[in-house]
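Just the one chain here, the form predicted on its own, laid out as structure tokens.
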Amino acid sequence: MTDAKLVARDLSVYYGSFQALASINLAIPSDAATAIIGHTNAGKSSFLRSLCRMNELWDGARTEGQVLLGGENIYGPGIDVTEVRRRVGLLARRPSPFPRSIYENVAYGPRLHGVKQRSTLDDIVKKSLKQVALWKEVKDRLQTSALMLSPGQKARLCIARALAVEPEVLLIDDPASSLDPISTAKIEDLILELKEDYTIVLATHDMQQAGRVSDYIAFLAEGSLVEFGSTSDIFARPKDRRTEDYITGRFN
């Protein structure tokens, strides 16, 4: 395994009085993809939202345990919350693109990070764009609302969004959620170009989608990780019979 990008200790997540995480020990491999895996509920969602500090944005939330980024405990005094969240980027379940232009949608980090001069954000525009293959398909229209985008532009706007700051990380919450076949092809063949260049952690339930793009997989269950691996072994040698039943659809 490669050397860890992100490290969760004794992780765990409230939300009022119910428990979402319970006591997550996992350590995420830098530059590959590993794919959070587990039934509805089971708290993938919870985990990816902890690792950039987006929990705490919900009424109730409490998070307790380490996230380390880079060896440093992202939940320690006198860390600076937007940073955390430049270095690393979340992309919903149900990607959003704020309903401005195409331009603004993927300037706006970068201006809220101090990029001021026009020529360095039409070169980050154009750069972020390029790296989700959407370029070609809005160069002639970045002036035009990025909510006419179809959902599956609008997905790929939303990671170019992620990427115009820089991030370290970049989190996907369900990438196939309402996309067609087509349009879910193309955010996979991101990701795996992704990949060489960033820590991707991908929440799925399509356990096709998570053979085709991860290198890792970690499988939880009622809030609690049951298994972590290489995404050969988990799926050729699961150690928990729970990890077997879910991955050969016995899971109830």
Second form
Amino acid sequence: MTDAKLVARDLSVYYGSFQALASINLAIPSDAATAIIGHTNAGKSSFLRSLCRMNELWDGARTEGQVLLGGENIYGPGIDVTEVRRRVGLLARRPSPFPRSIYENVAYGPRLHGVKQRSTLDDIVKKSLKQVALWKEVKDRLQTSALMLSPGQKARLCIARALAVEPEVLLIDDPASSLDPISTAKIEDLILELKEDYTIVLATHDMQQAGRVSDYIAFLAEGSLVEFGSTSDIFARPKDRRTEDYITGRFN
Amino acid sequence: MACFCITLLSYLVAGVGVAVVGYLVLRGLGPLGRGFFRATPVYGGNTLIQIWFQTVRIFLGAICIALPLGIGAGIYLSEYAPDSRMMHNTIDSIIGLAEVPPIVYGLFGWGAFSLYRGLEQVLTVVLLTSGIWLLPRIVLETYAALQQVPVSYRRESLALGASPWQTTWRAVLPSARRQLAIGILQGMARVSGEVAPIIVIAAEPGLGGDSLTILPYYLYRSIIEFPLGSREAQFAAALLLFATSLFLHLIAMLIEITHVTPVLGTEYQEGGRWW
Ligand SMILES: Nc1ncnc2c1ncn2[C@@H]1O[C@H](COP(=O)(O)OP(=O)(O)O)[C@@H](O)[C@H]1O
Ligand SMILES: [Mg+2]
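Okay, that was the form predicted on its own. Show me the form predicted in complex with its partner chain next.
Next comes the full complex, this chain leading.
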């Protein structure tokens, strides 16, 4: 296993008195794709959000434990939350572009972080859109509204928007749940490319998808980590009965 | 049958409206055209156009007071105030304030600025009072406009590493711009023709309210003082007043018409707070 980029230590998430994640311990390898799999309500989204300090935006949400990003606890004192969120990008389950032009959507992040020069912004927009294979489709209409794009294009635009702030980690929440199969396949191709340069954490309920794109799999059930291993190991020799049932499609 | 009655009733109401406006235009347009605008002093040595300018100045002054405060408070309540009982009580009381009859604001303005603060300039007192009267409306319009912005925009912005203030300024306000402008213009239009608070203030002898040259007040005074006669000047003034408020409404309507409604799924429509 390569170095761990993100390490969860006794990570618990509560919503009010309800515990959604119970003491997760997991090291997420650098420059690889790790899939977080599990049934609906297993806590996949909560886990992703707690890796980039987004969970605290939800009503009554509370996080305990540690998340180490490059060795530093992002829940520690004196941490700049905005910097954590810049370094760890989150693609929401249904990514929504801002109601403005394609260009402005991608330039939004760099502008936040102080990029003002037009030519620099142009370069960032072009590079980011190329990274998500959207440049050819939209290069002649960068100034049109992003809301006119198809759902699949919107999802890729949101990935480009996240890439534009030069994150180290990309958390992608269940893209298959809101997209058609063709768009989902494009996102999967994208993940395969991006994992060369970024650490990717993909939440998915789709075992096949996890098998296609991920190098490692973590299986969550009812807020607990059941099993973690390389994708081939998990498929070939699941240690836990629940994992085996999930892989073979025997639900509960 | 019920449906037919409602249709009939709505035509009746529309008919009455058209009749009122038509009558106003018929009686007012002639005198306005015949030079009431420039030449003839109609009131306290002022021509109609001077009175109109004075009116616009007062309301611009009131807006300069109410807009920054009102928008600021609206932003705070929508984006930053903790979601507590106190916050909801605050909003409820602002709704109450917006519904207080304008004449009560006049009484308040008279008491607070003239009696208590000892201001002697009637225009200043009217300006401050109008500003305070506009305030709760602007707070509510701002609050409502911001609450319509989907939570997802705030989350997406924060996820890119924006600070809360950057999120308000760059993601929320631009998305609420049109709604904000429409609400504020309509609030201003409603306020621009109101005379009740001014009457109360002008009745204070120490303030020299006689010299008060504001369109709605001029209309009121000139009708009281000259109950008979052709009323040409009054109709001209009424038409001018109506046109002013119509103008504000028209701008608001233009903004509304040019607004392209974005196609969004239901989940995206969810407005409100984000923590
Ligand atoms: N904002 C929230 N408030 C209260 N409960 C929540 C909230 N978000 C998630 N939960 C609960 O936490 C559990 C895990 O949810 P989630 O992380 O969305 O799981 P998954 O993404 O695997 O479906 C679920 O039982 C869900 O109902
Ligand atoms: Mg989920």
